[in-house]
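To begin, one chain is listed below as structure tokens, in the form predicted alone.
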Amino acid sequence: MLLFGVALATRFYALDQPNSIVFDELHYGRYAGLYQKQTFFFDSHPPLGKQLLALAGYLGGFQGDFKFDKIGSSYNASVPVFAMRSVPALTGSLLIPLVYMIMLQLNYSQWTAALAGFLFLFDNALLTQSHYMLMEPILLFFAMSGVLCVLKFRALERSGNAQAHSYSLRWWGWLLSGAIFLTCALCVKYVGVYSYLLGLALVGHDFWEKVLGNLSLSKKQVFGHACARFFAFFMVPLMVYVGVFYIHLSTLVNAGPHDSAMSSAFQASLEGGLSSIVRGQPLEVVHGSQVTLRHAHGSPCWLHSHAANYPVKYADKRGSSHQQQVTCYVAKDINNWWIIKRPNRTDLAVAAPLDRISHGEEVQLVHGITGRNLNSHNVAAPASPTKQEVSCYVDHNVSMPAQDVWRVEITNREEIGDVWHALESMVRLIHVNTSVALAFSGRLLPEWGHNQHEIVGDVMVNQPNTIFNVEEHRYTRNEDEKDRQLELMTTDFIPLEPVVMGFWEKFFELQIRMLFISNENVQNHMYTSSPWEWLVLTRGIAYWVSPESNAQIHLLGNIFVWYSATVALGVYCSLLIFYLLRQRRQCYDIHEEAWNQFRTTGEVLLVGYVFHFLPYFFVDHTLFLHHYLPALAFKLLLNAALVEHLYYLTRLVFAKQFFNWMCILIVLTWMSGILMVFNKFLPLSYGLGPMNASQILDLKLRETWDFIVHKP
């Protein structure tokens, strides 16, 4: 209780200071505001932590009106800073009793459990993360809670009366609680999956040893235990995970700034989504524009072509040009894409300066997929013999050269201007050679035309059926034809009207986008670090700096804590290898009870550390020091466990009490050093000031620590 009280005091001290945006509060505070506005946002991590911040903001009266624009911006009175920062502060404080109980559950003494709480309590990095609107304290709270519940479950399984406890209320309670807490860790950040896998490994190991290896159990009983664990660690986590996203998607119903990460259908399913879709499109049509041309009047249909030619003769015995068919198609389709180009240019990629298309200028329209130009000849249209056929030109080596140049006429140029604009400009395309206008006839083609609408050249130029407008619009980026076709085939289309998407459709699309789109890659960031550097605290992270002085918040761990934990990791691994080699030679140096405790410590804490540390050597996104904190938590627990084991070895080897007291004195001296360093670096955790340049430089114990000094 004493440690928990000190944790509350240190985590909640000056919680609303500095009264400005600190580091990733820029993102998480903005997300909390978007929750208040029910506005959709995209983030590459699950939303549980952000939901808790939003709930705290809601209870504190936050309405989401504050713009989180940049780090260092001052909060106004509308932001309940204390309430929102209280979530990580409370979860960071609860870590102390959690690690205390974990050590007791691993059969360590109360003094060792208190030492573990001490290491968590007086680490500056854990304090800093717990003082602001950040995710790591929430993640660690759920992860440590889950580990504790799994250990409680294992204790029931390993008790002398395990059969009596099976399927009891306590048995189910610890098993389900462990699965739920570990899933919640995953729902805060995906790195929580390592904690979940640790819990799954521990439960699976016990099943292998205590259930499958127990020959007194029948096959039916073994199957029952397997089903119970499968339900707890697969079905329940799935329900929790889906439930978190159900709340997320049910709340965020309005279109917002992050919609472009999603498909057009997803965007259109949001309130105001249709207008948000076109917001990211380029406005001006230029040489190299990729467009879909929608018939502007009547039922919607789009200028279309496909790799099929007009028949040589129609049913009424009339002949055709046998060129590629051009139609008006009532559905969104990749064959609706056309590329606008100048007749005198062969390149298609858009480059600066933009070559804008204006009223009265001549263009060619290249079909995006087949690469053939929109064309017309003085040949009767298939379903409207009094009108002229429109095709895409195919060179049949006959005396029918291409006539594929069209003049752009903007019918509403008085309101829009002479430059061709997507969506806004109503255009009429006049065939240069024959002066007919591209027109929608309204007639359906037979089966050879896939029952699509007929497109013709009409001498009656001034009529509604000759007006089109650009709907989808993008600039060509690739000169290579295959790359260009692939680009067009993977493009989304603007839906015709607001779309109703069910939860599961939205859920699965969001999962895929989260899997392939990361917003964690920050190129060339000066505070990035590698996993090897985390071991020796090579580099911290600047979170905030005062504009008036050198007072700043800088993420740095307590160097005494971090270095001793790294040494403890090496010592534990060395002892483990030593014991295993000696036991292989039938030499047992420590008591069986001590060995079982030492081995269990490795199964839980060392494996937990490896699970949370090793994967970072294989990820491809930018890494920062705070990514190490989950692994650090297991290393600090291992450090405390090793202290008790070394004290046990001292008592085992040395008979005189002098050596025991020396061991205790060394530990107390070490703890005093931790307190001194913690106090020395407190200004960097709280942003206390003002501080001058010499005070900041006095804290620079390593040359690689990049503190900000901008005032004398």
The other form holds:
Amino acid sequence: MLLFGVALATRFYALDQPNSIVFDELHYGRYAGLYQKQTFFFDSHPPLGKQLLALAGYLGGFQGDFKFDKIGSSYNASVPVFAMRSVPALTGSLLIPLVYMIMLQLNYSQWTAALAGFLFLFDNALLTQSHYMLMEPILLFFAMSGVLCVLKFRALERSGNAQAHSYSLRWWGWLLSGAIFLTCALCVKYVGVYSYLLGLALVGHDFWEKVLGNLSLSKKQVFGHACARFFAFFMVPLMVYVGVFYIHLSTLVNAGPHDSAMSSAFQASLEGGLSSIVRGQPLEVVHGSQVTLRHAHGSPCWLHSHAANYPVKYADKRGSSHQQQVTCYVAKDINNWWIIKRPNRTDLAVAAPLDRISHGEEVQLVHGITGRNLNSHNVAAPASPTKQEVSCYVDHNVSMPAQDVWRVEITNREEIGDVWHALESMVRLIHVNTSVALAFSGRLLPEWGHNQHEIVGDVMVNQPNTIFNVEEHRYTRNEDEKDRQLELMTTDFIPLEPVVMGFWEKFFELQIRMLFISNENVQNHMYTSSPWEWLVLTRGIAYWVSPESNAQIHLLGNIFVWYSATVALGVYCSLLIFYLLRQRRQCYDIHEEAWNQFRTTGEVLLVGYVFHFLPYFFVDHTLFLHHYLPALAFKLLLNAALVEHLYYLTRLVFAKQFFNWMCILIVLTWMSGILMVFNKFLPLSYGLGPMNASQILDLKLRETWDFIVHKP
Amino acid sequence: MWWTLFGLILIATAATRFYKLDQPDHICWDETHFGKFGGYYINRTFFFDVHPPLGKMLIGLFGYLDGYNATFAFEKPGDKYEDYPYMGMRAGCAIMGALLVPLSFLTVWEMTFSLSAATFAGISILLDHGMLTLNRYILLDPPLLFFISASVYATVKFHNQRDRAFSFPWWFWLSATGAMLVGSVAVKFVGVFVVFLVGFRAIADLWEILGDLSRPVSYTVKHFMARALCLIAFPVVLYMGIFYIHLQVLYLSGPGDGYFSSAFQTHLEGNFLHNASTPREVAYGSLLTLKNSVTGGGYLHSHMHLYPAGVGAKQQQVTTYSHKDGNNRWFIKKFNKPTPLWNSSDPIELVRNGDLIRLEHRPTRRNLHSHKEPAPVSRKHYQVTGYGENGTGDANDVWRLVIESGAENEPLETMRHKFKLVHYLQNCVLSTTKKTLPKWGYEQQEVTCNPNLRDGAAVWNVEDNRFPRLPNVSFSAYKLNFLQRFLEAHAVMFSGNAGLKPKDGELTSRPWMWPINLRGQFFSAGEGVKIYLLGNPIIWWSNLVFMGFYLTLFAVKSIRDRRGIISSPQQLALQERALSACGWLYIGWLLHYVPFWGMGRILYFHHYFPALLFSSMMSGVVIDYLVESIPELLPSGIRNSAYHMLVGVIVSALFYSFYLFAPLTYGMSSGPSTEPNSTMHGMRWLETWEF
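Output block for the form predicted together with its partner chain, input the form predicted alone:
Let's see the whole complex now, leading with the same chain.
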């Protein structure tokens, strides 16, 4: 309780200071604001943490009117900073009692449990992270609660009368709450999946040992146990995960800033935004339709042309057709409009009866502004010489005939039907003369093509880059300027059935986009670090700096804690290898009880650490110090556990009471050292000020720590 | 029986591998690189490649034995060989590739001592078009695959000597394993995965030995030392030996020079740095050429052209440029004094660490300058320009010299020192982003001032230093010893590998496509004969099925054991045999396949083939298990015939599929398979196959 009290005090101290945007509050605060406005946004992390922030903001009276523009700008009165920051602060404080209980559950003494709490409490990185609207404290809270529940469940499994406990209320309670908490961790950030895997591994291991290995259980009983665990660890998480997204998608119904990351159909299902543009637009594409064609997969862009020709010679001396450029342009533009026509007709106005275009039919595409036809021919494309050039046909009178007929292939006609629909039909345009498909190549054109994306004819038809869909759509009303028969035409408009996307469709689309689109673009951020550097705390992250003085917030661990935890990790592993080798030779150095405890510690904490740390070596995106915190949590627990084990070893080796006291004395000194370092770096954790340059430089214990000194 | 089967397989191997080897008589696919690189060993020219040298050395050797004099240019795929002797190189590679079949046969034999398992494994390697096509051309894959499978064979053979520890064959196979491991790593770095496999195997063996309580611990230590010697020490020496030969043989300056540091280049005959001389220290008034020390970095350059309107201030451009040129020369001077004259009699002042300096571009007499304007391409950095007239500029021309890990006041030395230039007023470092400038910058590379002082690309060194008043020392003083060159060659290879990133949106082969044989690779696509690298779909897909079968069998057996269910001893022996062999092969497959998922590098279809070796051998073992145990389920009367029928069906299916797809390997001459009249029309089972 004392620890918890101190935790609350430290986490809530000066919580609304600094009253300005700190680091990623920029994103998370903005997302919370968008929740208040029910506006759709796209983020590659799952939504639970942001939902909690938004809930706190809602309770605090946040209207979502604040604009989160850049780190350091001040909040105005409309933002309930205290309320929103209290979510991470509260979860961050709850961590301390949680780790206390985890250590008790691992059969460690109260002192060791308190020591673990102490390490968590006085680590500056955990403090800083819990002080602002960031995801890690929430993630850690769920992960640790989950681990605790799983450990409680294990205790039931391993107790003397496991049989009696099976399927009891407590048994189900711990199992289910463990699974739910771990899934919640996963729903805050995807790295929570490692916590989930740890839980799964522990439960699976016990199943193997205690249930499958227990020959007194009948086949039926074993099967029942397997089903119960399967239900708890697969079905329940699935329900929780889908539930979280259900709330997400049913809350965010308005169009917002990130719509273009999603497919046209998805956007059309949102209020405002695209749906306001496409409202009332006809559904079926016919002869005379004016359309914009959107590249359907990957980065959004629209088929585009403009009044400029391909250069006669490229930089690499290859020649071109010198016809009009066709590109894929990432912005909405008047030049994105194309008119669909039948090859054998010359009139363009849409007249009843509608001449619908269906799968397999041949069409021409006329560029709206320049009136030239989409064309392709056997000339190498500008940036991808192995592909075929696509142009708007210009007759240079060099015996290069127009090859401007394309065949429409609707790829999802099983669902949509054979008739070409705006938005919904996914279309491939196959060049009739050469059988290539109109494709987005992914390369950028140089200066002459205004750095727009290249469009090519690709022999490889069956690939996502060849799929387009009609996004904006209207019927051509007048044959030429004089001939205005608009009023007649409007009556023929097909009333748009509002595009309703079911939850599951939206859910799966969002999942796929989240998995495959990384929207981060911070490759050369100042404060990135690599996994190896985390072990020795090479770099921190500047979170915020005061405009008036050198007061600043810098994410930095308590270096004393971090170093001792790294050393403890090494010592634990060496001891483990030593014991294993000795036991292989049938030498048992420590009591069985102590060994069992030591082993269980490894199963939970060391494996947990490895699960949360190792994967970072294999990921490709930008990494920051705060990615290490989940692994660090396990490492700190391991550190506390090791202290008790060493104390046990001292008692084992030395009979004298004197050494015990020595041991305790060393631990106490170590703890006071931690306190001192914690205190020294406190200003950086809270952003207390004002500070002058020399005070900052005083804290710069390592050359690689880049504090900001911008005032004397 | 054993010898008959083995002999038959050998004959079939030779026949398939050498049939039409000289076709197509033009450069196929990557032959354009490796044929060229092989030739460089013959004419002794230094080159750079991201892979270690052994494979190319072997290709060079094959060519040399065939009398090839490295005069063919290997310009681009599709070029005709005409009269040049290319068959030596092809035959050498084909022999190495052909050896895969007997090696797999023998490996599985040693693992299971089951003739049918060994035969099936041999056949599934023999009849795979992918293995066949990939191993007939001048590529690095035949030697790589050869060394990998030889390592596996040697280590299995060694394992089987375990009852005769420290005997001669034991030592022989142990050191053979080490030697073959070196071979795989020294051909391509992906060969390192087989090292892990052998390492795990060694650890497992040691763990076994340690558990034998009848022996003292020292016995385990002895075993450990033997393995450390043969699997660590000996291979390291051998590996370095290969690089030693590589660096000794290639002593002439060539296309690879630019990738290496100035000091490295002094070794290459014909390079302008070879046997040149220059003052050791840099004094104020020296005329310098500055080279960016990052791999492949250019020279600091400026020219009489201004940044165009709209790109920062309209001042003179500063870039990096990779060629030697008068515009790369800069005078170094004190920040508060004009350039001292070369013939003055003032005392010589050396440039020291921490000094404030200006750099004056010699041809235009403008100072290196930076100011708070965004750089042309990297908008977060500051623009660097040439500013001032006749050497007079302003306070923004002042830079502080910081020598990397240099002592205070240490004089700056040519070549030896790497340094950063920190802008005095803005506190940013002179750096190059390696991004190409548009047309107005003559497609040279962008130079910026980066406010992040830790920028790894912001390191420079003095390559050329002219100052007549200081004595010249020969460049040989900067020569690197072998170890330094060895390490530098590795740094350059690694950074080259890391640089092979797919461009945004570019279609690349992804690991999940490989095992399902989704898409092949054209080896020769032009007019005439077409070759398409694609696995035998029957073999590839059944490999996956058998792998699933193995995992199921493993799980079922583990659960049965756990539940104490006892199988018949005959069944048990059969399972043990299959499972223990499959276990190691499966680990081998995982080790050669899974790491590719985590690689950001650009990947190709042929990266899967080492893994395929393991999965094909595994299929051999699993097929053997199946044909042995399925007839057991039948009534005893028809067991024997059922067995023979199964074997017959499997073998003939394999041979028929080989015959069916053989044109992929030996050349298709008709049009694309999309056209119905093509001979390959019916064979396009997957739409993604592009032949």
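Residue numbers count along the first chain shown, from 1. Keep in mind it's a predicted model, so treat the numbers as computed, not measured. In this text, the rigid core denotes the largest set of C-alpha atoms whose superposition between the two forms falls within 1.5 Å.
Core-superposed comparison between these two forms: the Cα of Asp123 travels less than 2 Å. In a rigid-core overlay of the protein, Ser321 has its C-alpha displaced by at least 2 Å between these two forms.
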